[in-house]
Structures are given as C-alpha cells and as structure tokens.
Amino acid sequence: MAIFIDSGDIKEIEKFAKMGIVRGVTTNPSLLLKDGVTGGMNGIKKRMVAIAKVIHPYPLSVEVTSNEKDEMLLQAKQFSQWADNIAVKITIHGPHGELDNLEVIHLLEKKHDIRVNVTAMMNAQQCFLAALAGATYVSLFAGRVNDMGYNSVEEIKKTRKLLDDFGLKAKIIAASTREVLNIVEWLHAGAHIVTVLPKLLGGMIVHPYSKLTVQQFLADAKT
C-alpha cells in the first residue's frame, strides 16, 4: 500500500490523488484543526465524506474524539456509516494509561466488523498486542521514537517479524514522518505503509539536479 497522505486538506489530497501515488489518507483531531475543520461533529463528517469520496476505494482513517468506552464504540459505529472505506482510529490506551481501548478495538473488529487503526504506539510490544486484539492497522509513531533517541527502524523490523511469525493480519503504518529520508527507509525496514505530509511528498518528487536537467533539456530543445 506504501503511502498514505497525512492530511485533512481536501485540495492537497486531491492534488496527490490525481497523480496516482496515494493509497490512503490518515487524519487526527490536530490535523483537522490545523486544516480549518469547524462545526463540531457535523463539520468533521462533511470533510471526511468528501475525502473518502476523493480517494475511494482506498482507506481513510478517522480518529474518535473521546476516550470513554461507550462513546468510542458509538463514534466508531457512526464513522463507519459515513463511507465504506473508513477505518476508525483508536489510541492504544487512554491519556492516563486506561486499558479499555484494546477491548473496544477487539469489539469493533470482531463483533461489529469495523476496521480499526490503532494509533499512538511507540514500540513493537504495543503493536503486537493491538494486532492480537484484531486491529487492521497498527500505527507505530516512528518519528517520535527517533525523537526519544531510539532507532525506529529496529522497532519496525521487530514488529514486522512478530506479525509474520504469528500470522497476524495487521498492516504496519509507520507514522509521524519527519523527513523524506524516513519514507523509503521505513518501507525497507518492513512497514507496509508510511504516512507522509504533503510537503514531504513534494520533497520526494522534486530533486534539484532533476530541475537542472529539465531546464537544460528545455533550453536545448528551444535552441
């Protein structure tokens, strides 16, 4: 699946979707706030429905806005009705280490047949447990792992080996990308998917020597 664009900006998503290089979209409340989504849940729904349509049939991850068990279940059921390519993002645990989340993930996947992207994970052990619970996607925040002084490549490799050894269906999403270098590096390490900000996608495409070469070709053609 390779690249998911990490954005709530419909224009940016449309631009890269038309290039044929995007295989999904991830969002979170922080991104939606930055990208101008207002109007509460109705505003979120409107933007998500629009994005889901642009990228269909590729998946769109939408994050719940609560960490209360019943509310997470309710929101997940609501989100899944907005479009048939929506996955629901649930954090691995609550803000104070509450442990209800894995039960919610298991119920959504196994009882309600709703795809779940488990997020905010920092190591292989968290990803392994989320996969055991039934998650479709396990999001390892590889950029933050690097920020903490650890090598995210090793966590990705360990996670991939665990999933393969135990025959678990979950796909690894390497998230919180900091630089263009991360993208191919993390895919090579075993991530199935890397989430990429629009500016980093542009950085993957444009190379200064490619620009000089194109300029030379055009100048010579004109001559």
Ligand code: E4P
Contents of the next structure:
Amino acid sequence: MAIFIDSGDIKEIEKFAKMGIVRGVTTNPSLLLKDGVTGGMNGIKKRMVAIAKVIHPYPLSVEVTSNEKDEMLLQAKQFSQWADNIAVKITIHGPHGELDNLEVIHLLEKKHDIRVNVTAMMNAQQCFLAALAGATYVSLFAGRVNDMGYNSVEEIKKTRKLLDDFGLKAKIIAASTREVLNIVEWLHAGAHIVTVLPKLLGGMIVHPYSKLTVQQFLADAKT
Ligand code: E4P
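Next up, the form predicted in complex with erythose-4-phosphate (E4P), please; the one we just looked at was the form predicted alone.
Once more the chain from above appears, this time first in line as the rest of the complex follows.
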C-alpha cells in the first residue's frame, strides 16, 4: 500500500496517479474546503466520484460531516454507494468526547459491510480500540502528535505491535505529514501507509544533486 495522497485536488491526484506511485487518497472537510469544493453534499459527491474514478480500484476515504449517530450511519451508507472504492472516515469520538462513534464504526464494518477509516487519532490506545471495533484503517495523526511535543514514531511502533500481536486486520495510516522526512520515517516505524500532501511527494522525488547530474548528462550528450 505505502503511499496515499492526502488531498481533494483532482489535478494533483491525477498527476501522481499517472506515475503509478499512488495506492489511495484521503480527504477531510478541511482539505476539501482548501481544495475548492463548494455546493454542500452535492459538491462533495461530485468531487469524490471523480477522484474515486481516477484512482480506481485504490481506496478513497471520505469523511462524514456530522457527529450525530443516525446521520453518520446515513451518510456512510450514501457515500459507499457513490463508488465501490470508497471508505468512510469517522472520527474516534465526538467533538466533546462523546462515545457514540465506535458503535457506529462497528455497525458499519460488521453489519453493513462498509469499510471504515477511523480518524483524528493521536495515540496507540485509540488506534487499538478502533481496530478492535473492526476498522479497516486507523489514521494516526502523526504530524499533530509531533506538533504537541510527543514522539509519533513511538506511537506508530506501539500501534503496529498491538495490531500484529492481536491479529487485527486494521492498517495504520500515518497522517498529518509536515516534512518530506516523515514519509520514510513513519513507514520504517511500522505504518502500513503514509498519506502524503502533494507538495511533499514532489519533494521526495526532486534532489538538487540529481538535478546537477541530469544537467551534466544532457550537456555531455550535446557535446
Ligand atoms: C488524513 O487522513 C488527515 O485527515 C490529514 O492528514 C490531517 O492533516 P492535518 O493534521 O495536517 O490537518
């Protein structure tokens, strides 16, 4: 799996998908707002259907826009009808720590056969419970963990060990990339997937010394 793109920008997604380096896409309401999605649920649907088509059969994560139990279930069922490669993102709990979400996650995975990406998690214990509830993906916001002064690598290692020790199917998505070095570092720590901002993917590819080397090859070829 390795690399997902963390974006709602279809042009950027298309560019990297054509290179064969993308194994999925993650979005959230903040990214969609930044990437110009307007028009309420119809606007979201239009963009998500287009992205799902570009990356098919790889998965696209789409986040529910409510934290109310029935509405989360309803939206999840709707999103999963938009394309067969859509996974539904649900936060680990509500905005004030409400505990309804794990029940919703469990119902979606076990009763409705809908793939769930449990999101906005900051540590191994949250990821462990999300995985026990049946989540397909557990999104650990590693960049935000670092922002708070904690070591994201340790949380990724602990999460991976728990998933492996207890034979849980969930895959770790390390999210909230901030720097190019995050990608290989988090994969090395045990993340199955890192979801990467498009600008950081460009940063992984281009190296100043590679540039000079290519320039030298081209100049010598001319001579
Ligand atoms: C991806 O699934 C997350 O929603 C995203 O990486 C969060 O990024 P942020 O912490 O920079 O907002």
